[in-house]
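The form predicted on its own is given below as one chain in structure tokens.
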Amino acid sequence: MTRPMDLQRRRLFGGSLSVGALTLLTGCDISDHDSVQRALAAVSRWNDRVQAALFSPNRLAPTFPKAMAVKDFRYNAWYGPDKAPKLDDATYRLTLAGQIADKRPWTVAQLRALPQTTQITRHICVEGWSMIGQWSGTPLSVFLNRIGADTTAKYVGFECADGYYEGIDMPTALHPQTLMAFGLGGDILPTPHGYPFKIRIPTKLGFKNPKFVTTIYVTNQRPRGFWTDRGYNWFSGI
């Protein structure tokens, strides 16, 4: 059964694709004229402002009973699972940058020693499918406070081992359901899903949930996004 919140999101997101996304989906070039580009870019910025205004740190995404979490969570990336980066515990280091007081790198063992929680939430993909998963990990807000991040800054950005990059607004980073997810389905996060951890944000579309994170930085300059650079809205959440 589709929940009203999901319908609201899909209507908003469905009307939010910019010209780049439409070109990707249709294979047609509708952007020959600069005036079209400027108009659609303005609509995209308006959508971002509306979605940001609707966001509330006190509004939680729906949660579900454990029985509804799928056992075999769907793989999704622009490359096949055999191409997923295989990061080694012995050499992996999470790099920190930007407006952070303690920039010492973190090992996998140190990350796993952080306090963890579990949530069962729905992943919503811009491609039109969704799936409920059981995620375990550390609230990103806990980690940001631990490293002395400036939470008055506007954004948190991520860089990843597979070349992906993404960023979110600080209120979303501090949302109680935004996790550094180390586990899926009660097990250690599998390599294809982003080992050693991914950012799990149930209030955002799936492409805002980066995997294989190797760098976290805090900034007042809005970070670029992999799919945003290819035409999707930057905020992409509610």
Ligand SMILES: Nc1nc2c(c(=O)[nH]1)N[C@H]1C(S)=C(S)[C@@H](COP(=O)(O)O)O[C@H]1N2
Given for the second form:
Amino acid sequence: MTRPMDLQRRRLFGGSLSVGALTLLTGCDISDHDSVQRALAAVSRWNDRVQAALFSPNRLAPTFPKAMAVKDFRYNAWYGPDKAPKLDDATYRLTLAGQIADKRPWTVAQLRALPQTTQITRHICVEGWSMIGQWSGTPLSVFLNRIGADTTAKYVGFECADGYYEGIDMPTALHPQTLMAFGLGGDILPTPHGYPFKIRIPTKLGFKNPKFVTTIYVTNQRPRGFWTDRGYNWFSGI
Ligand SMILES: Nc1nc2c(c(=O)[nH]1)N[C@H]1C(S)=C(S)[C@@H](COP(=O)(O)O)O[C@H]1N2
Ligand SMILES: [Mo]
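Having looked at the form predicted on its own, could you now put up the form predicted in complex with this ligand?
Full assembly next; the chain just shown is listed first.
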């Protein structure tokens, strides 16, 4: 994966945004490395706010006919598919935390008994590939209501079995196309793709779609994101 800061630096010094423009935008004197980093972080936070303001929370991502859905969906993570965690139904529990009334853990069987819907959408990865897939699952909004989540809170966060972590704003969590996906291409979600479920968000870039989710929490503090901690924008809408 291209290191985002290198990319931003290349763009910055490659001419599209001059040092002078960045100084103007941020009001900082960016003469040393630390202030460049701070200035870039400020631009990135500003970009997040602009995106959140511009994206309509109810806008639907495009959907596609079944014939366009890929059968062998591409794998991606920060490690190889052989290292993907194999979660066992006998021991797996989905843990709930934060502003949720009923925090009883859920088994895979309980999760799969939730009402399910199917959608065919495009997954877009920042690494430069995209693929149309068919995901089946429960709208996250249905689950959040079932567990008595405080939907007036600002964010929903996710922790994963491989150490990955992500978070989304509440409008995205309640978006009708945001699913807890238990199925891919008509089959049970294969292990490398996030078994027992991934959060499928067609209005967000691929890295904001956490797999192997083990904890869901509701909070007013913006959750960290694995790639956001490594320089990518937190909002990352598409
Ligand atoms: N738990 C976890 N979720 C993750 C990742 C990861 O490394 N770990 N990678 C993200 C990225 S960058 C992408 S593009 C998609 C890939 O999902 P796929 O393997 O089903 O194509 O998962 C996202 N969710
Ligand atoms: Mo990705």
